[in-house]
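This document opens with one chain alone, in structure tokens, the form predicted on its own.
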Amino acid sequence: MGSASRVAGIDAMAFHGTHCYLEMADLATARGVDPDKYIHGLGQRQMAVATPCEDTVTMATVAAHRALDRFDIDPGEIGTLIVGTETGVDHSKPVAVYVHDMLGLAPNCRTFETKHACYGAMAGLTSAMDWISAGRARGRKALIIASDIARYGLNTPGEPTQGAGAVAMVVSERPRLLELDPTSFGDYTRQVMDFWRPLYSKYAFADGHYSIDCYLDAFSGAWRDACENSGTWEPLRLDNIDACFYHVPFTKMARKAHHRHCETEWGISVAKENEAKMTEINASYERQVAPWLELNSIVGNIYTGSLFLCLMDYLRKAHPAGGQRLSMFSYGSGCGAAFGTGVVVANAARYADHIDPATHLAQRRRLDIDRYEQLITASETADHNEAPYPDPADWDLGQGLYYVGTRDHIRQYTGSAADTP
């Protein structure tokens, strides 16, 4: 598999989220909603909440530092840095250049930001794969970071589908985790208005039901393109795939996506009344998808990183011996999508502890509703160019890398990624 000359894949991964979270049952009670609507209806148990001192820059930098440190990668080895985000901090200046500076990367490292809603990080990953395969890397590695804050405001329909976090991935010619198969990738693009955020709005606009339809149509299109590119759909068959990962703005979306995956491969449309086929789909879902949604259920929607949280959950829990084929589907509203596969590298299981964010997540602080609402309200003006400035002490934050306000229209940061727990 892979190209004739060079193979690219994921060599390292790490996650960094927020210091605070909210129990979905607490949010439901406060909003007068049956908790089952959020916990079982959406599949969400907890929701990461960013303080005014945590932004896409701080989360991306800490996740990247963690990946480099835990996998013993010298920052000087990084020749490309791409940050995928739809919640950037500037209309012009990319998050990536802040991260480049904070990590101390070399000046000849190319650096940019990709934006296509939740598809941005996958666009960065495939770009890195092409960069290496084309011979442009010259032995160097690429650092791809998905960093986002999904925030919809208090008492809005989107409030229970918020979240925040960053996933960092190092891509190299000698990957230790997952070897990407370039012959298995397919793409899909169509201009739709299912989710968008005008320049004048802090919050996004969405047509939820239409967006789900667009997502499912994009899956079918990207999967078919992948089959055409591979020349055979045999390696892409569900029978030959160990685990399936999808973009999950809420974890129940993975069930809808897998249903469409089965229908697209089998060339049929399965109604709920077809009990035999529904049983087959549900069994496939429980085996190939459901076990790898735990991190998403306790972090929430992290836009570009949601797909890769599923992959991290698999690599930390499945302990694969190597050789297992995994599928990945990325969807970004607007819309752009990609479907592709990779093969687990032998001995990848030895890095399960390097990847596992359990210790970090266990250190988070649970918010009550009053504190949560104070935090969200304070975040509304955190990026304004005047006082009061965000102060880590106001949110009981200890040592770490934090955003501390904008002065003279220049964003200010304090601390370092190395000090962040």
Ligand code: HMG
Second form
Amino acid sequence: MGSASRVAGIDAMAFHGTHCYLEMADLATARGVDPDKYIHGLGQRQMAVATPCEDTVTMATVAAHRALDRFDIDPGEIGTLIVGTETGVDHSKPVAVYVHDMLGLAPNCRTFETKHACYGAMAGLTSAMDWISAGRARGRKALIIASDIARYGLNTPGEPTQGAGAVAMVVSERPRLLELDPTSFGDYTRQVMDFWRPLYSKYAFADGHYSIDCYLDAFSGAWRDACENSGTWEPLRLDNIDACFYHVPFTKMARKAHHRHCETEWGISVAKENEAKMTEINASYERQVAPWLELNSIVGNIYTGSLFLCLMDYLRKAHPAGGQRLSMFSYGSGCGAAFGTGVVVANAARYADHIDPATHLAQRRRLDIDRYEQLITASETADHNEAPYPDPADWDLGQGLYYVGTRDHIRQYTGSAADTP
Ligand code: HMG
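With the form predicted on its own done, generate the form predicted together with this ligand in the same format.
Every chain and every other molecule in the complex is listed next, the one we just looked at coming first.
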């Protein structure tokens, strides 16, 4: 595969989400919207909601602990830790250094945070691939974590596209899940105001419909660069790809992205009236995209981790024999994007149960609208330097790793990742 000196790929994966969720039908009813708009129009069934005691640090740490534990990786093997997030907890101090401490990683582990909206974790993943390929790892592994809380605020158009959660991935020279193909990656960057969150705001601002256009243009740009980078577009042809994963702010976006994927590869634009081509696109969507959107449809937009939820869904359900090529498109508003592929490792199917978050998701508690709105309002002041401090008992959280307020301007945590269900 290509001319890179060393193979690098995903060796372990795990997800940690929130303890509460909202049914999209309940949100629609409360907002006076036809539930079909959220469920079929956007393609979302449920939405994860973080309590004030669950933040980017706690979700990232628990997801990473789960990945190391289930795949039997010693924390001492980690030589690089990157947390991709756009919901950092400090203007200066990275989420990654809290995670480094909570996981007990080695002092010589290079540790930092990346931010470029939803593209932050893909930036981390490709940096890890480059770190290993360049021979800097000295046999060690990289831990890449995507952790975010997506919030647009109550009664906004973005409200049904919120969510929260973290995906942790270990990258190594001997991956057990997916070998990344560095020759197949392409990039795209353009300054656009489609979605942003100013320093003074807890909520994102979005020019929603424009953001969809920016996303689709970024797809075409990154895909063309990938073809140029690989020197041949043969391995990147849809016919040679088993499953296509996209950044998923809501699952309907993956359908739009796949439509653009087909159009870009074919070099034509396909209108609804072109029945033959639409049938082809729909069939390809049902085969290569739709089956792997189940986790996204019940978790919502988790920003940096959304793309990787599709990969987890595939690895837990597809039982691939090995050798399948998978494509990944990451989009971060603002905007930055990457398209690339990887090849499933033989025996990856053996780890389906290690990856599957079904048990964890089944334990979530359903919120009613009043409780959801209380929770969002309480989160607005949860990181202020004075009481009332967030208390896990107020949100019926039980045992686990939680944020419990900021005292003397220092964030406080209680519990441990190992105890978090
Ligand atoms: P909206 O204006 O409320 O919704 O905003 P709409 O009118 O566009 O309707 C949505 C879909 O529902 C449409 O389907 C309607 O036809 C359909 P489409 O035509 O697109 O296929 N619909 C119905 N279907 C069935 N029954 C009904 C019904 N009514 C309507 N009764 C929007 C939607 C996504 C713009 C809004 O929620 C928003 O602003 N979200 C936030 C921005 C966003 O998610 N952008 C996505 C691209 S940018 C991105 O992905 C990056 C991001 O993750 C951030 C980052 O990078 O950090 C956001």
